[in-house]
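Listed next as structure tokens is one chain, alone, in the form predicted on its own.
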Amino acid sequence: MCLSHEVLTAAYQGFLDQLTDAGLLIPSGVPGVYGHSGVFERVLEGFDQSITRRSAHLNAEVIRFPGVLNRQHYLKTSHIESFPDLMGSIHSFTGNERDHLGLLQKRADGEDWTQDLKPTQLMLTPATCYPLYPTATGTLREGGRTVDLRSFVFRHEPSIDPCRMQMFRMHEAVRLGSPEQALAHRGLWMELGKEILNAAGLNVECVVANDPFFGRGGRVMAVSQKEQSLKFEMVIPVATAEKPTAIMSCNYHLDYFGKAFGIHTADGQVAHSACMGFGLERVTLALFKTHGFHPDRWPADVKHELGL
């Protein structure tokens, strides 16, 4: 069923105004930016420490970057050119006291202050996966490497969706590494993220997807991307059941990040990646929009999962 923009611009917001009121997102002012409440936050922790006991057996590497990202490393991918729409850029004043007093009397004027910033070294972080490849140049050691990520996300995207924030955290596997292991990572997590999710509460379906890829060339990558199943989502109706929303996704990216950061397999070959993300923000959404929004009411196993 295909909805008009009205209809779903309706649930969204009907969807937003209950978070709003009962106290579990806190408005900014500025579309996709929150506070969270204590309850919001414990049940995305929850969920999170679900995440790393189900799949502790795999021994993966953790590391915590923070939600920015060296400027050069950016421009190592090809993210300009396919989500300029989405990227964040970090800017800041670096003049001297004269500037800074025309800088003020640009403000009191009402004029435009922010052509007196100029570019740092670092852009707002737009995947979590991002800042791991930089670090990973060179050889792996035989059998490739997995590593356990989660850090903040940008995404300039504002709505009034709630599940479509412009500040949220992912959570993320990441395998380094032959074809052979990038693809058998992903099937893993194809199937443990479901069960994950599904000991959860959450029943949700595995779908082909494509990344928002900007412009005409865009629609072409996207098209591709679904042809070669490289991406897949696991998704569960959280503001409307007619659109259902992602907050799973498992990704094939083939040889793009060994070849932009030069990281190669034991054996010499380009290695390849794949990653595993959930959405701890929407995945939360996706808690209360199920099971409603009192977690002491919710199902006595998914209280204990979550341990809540």
Contents of the next structure:
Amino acid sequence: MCLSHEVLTAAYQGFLDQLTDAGLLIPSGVPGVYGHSGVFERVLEGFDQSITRRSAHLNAEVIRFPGVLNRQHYLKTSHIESFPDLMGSIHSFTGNERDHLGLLQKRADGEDWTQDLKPTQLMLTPATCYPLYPTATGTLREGGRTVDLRSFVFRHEPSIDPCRMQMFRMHEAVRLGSPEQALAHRGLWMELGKEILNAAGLNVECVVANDPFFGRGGRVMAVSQKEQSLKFEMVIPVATAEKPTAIMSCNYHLDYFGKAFGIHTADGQVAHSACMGFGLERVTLALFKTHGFHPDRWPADVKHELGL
Ligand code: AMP
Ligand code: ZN
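Can I get the form predicted together with ligand AMP as well, since the one above is the form predicted on its own?
Below, the chain from earlier opens the complete complex, with every other chain and molecule after it.
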């Protein structure tokens, strides 16, 4: 179905108003950036613990990176080619006292003071798995690695769709190893991810998907990604039934990160990788949409699953 822009906009604004009126989201004045209430966080953390509990048998190494990425590492990826419009670069002031006075004067005069800032060594993390690969340069141990990650990520995509945030949390599981190991990990998580979401009462559908590559060249890359079935998403209606939202993704990167960061398997091949990622805020919004805004009234099995 082809939905008109107006109908979609109204659906997004309506759901956003409901969420803010209920106090679950606290608007910041910038689209896609919200505070969350204690109830929202309790549900989000309850779901996060369900992921951990139901994947404990995979014995993943747990690593936590902050939501920033070494700028040099960022530049070893092709993010700047593929998603320039989504990036976040951190700048700060590095001048002396005289420069500082100039900066303050510009601010007072309503001029553009941001031109006086300099890039720091940091970018904002575009996806939770990015900081892992540069730390894996070299040869993997026999059997490769499975790593459990969680962080905030930044994507510059301001929107009134409450599910499209600029800063949000991803819980990922990454596999580094042979092509077979990477693909097996993705296959396993397509099943397990669905199981975890179903246990929380979310009846998702699995669809083949593509990333939002930039520009005309990007359209070719998106088609190629889809043709190769590299990305699958678990979708469910959230703001509107007509345009379901992806709340989890399963990706196969081929040897892209292995090549970019010089990661090799124990037998000397370039490592392949796969990752799965739950969008924790989106899952939480899907839970509120599906079960209502009052967790104490949710089905007993869902409350039990989420420890509520
Ligand atoms: P991706 O790396 O694009 O596959 O994203 C992983 C997961 O993060 C997706 O399946 C979504 O659940 C979630 N996600 C992606 N973009 C956003 C966004 N702008 N706001 C909130 N969640 C998002
Ligand atoms: Zn990832």
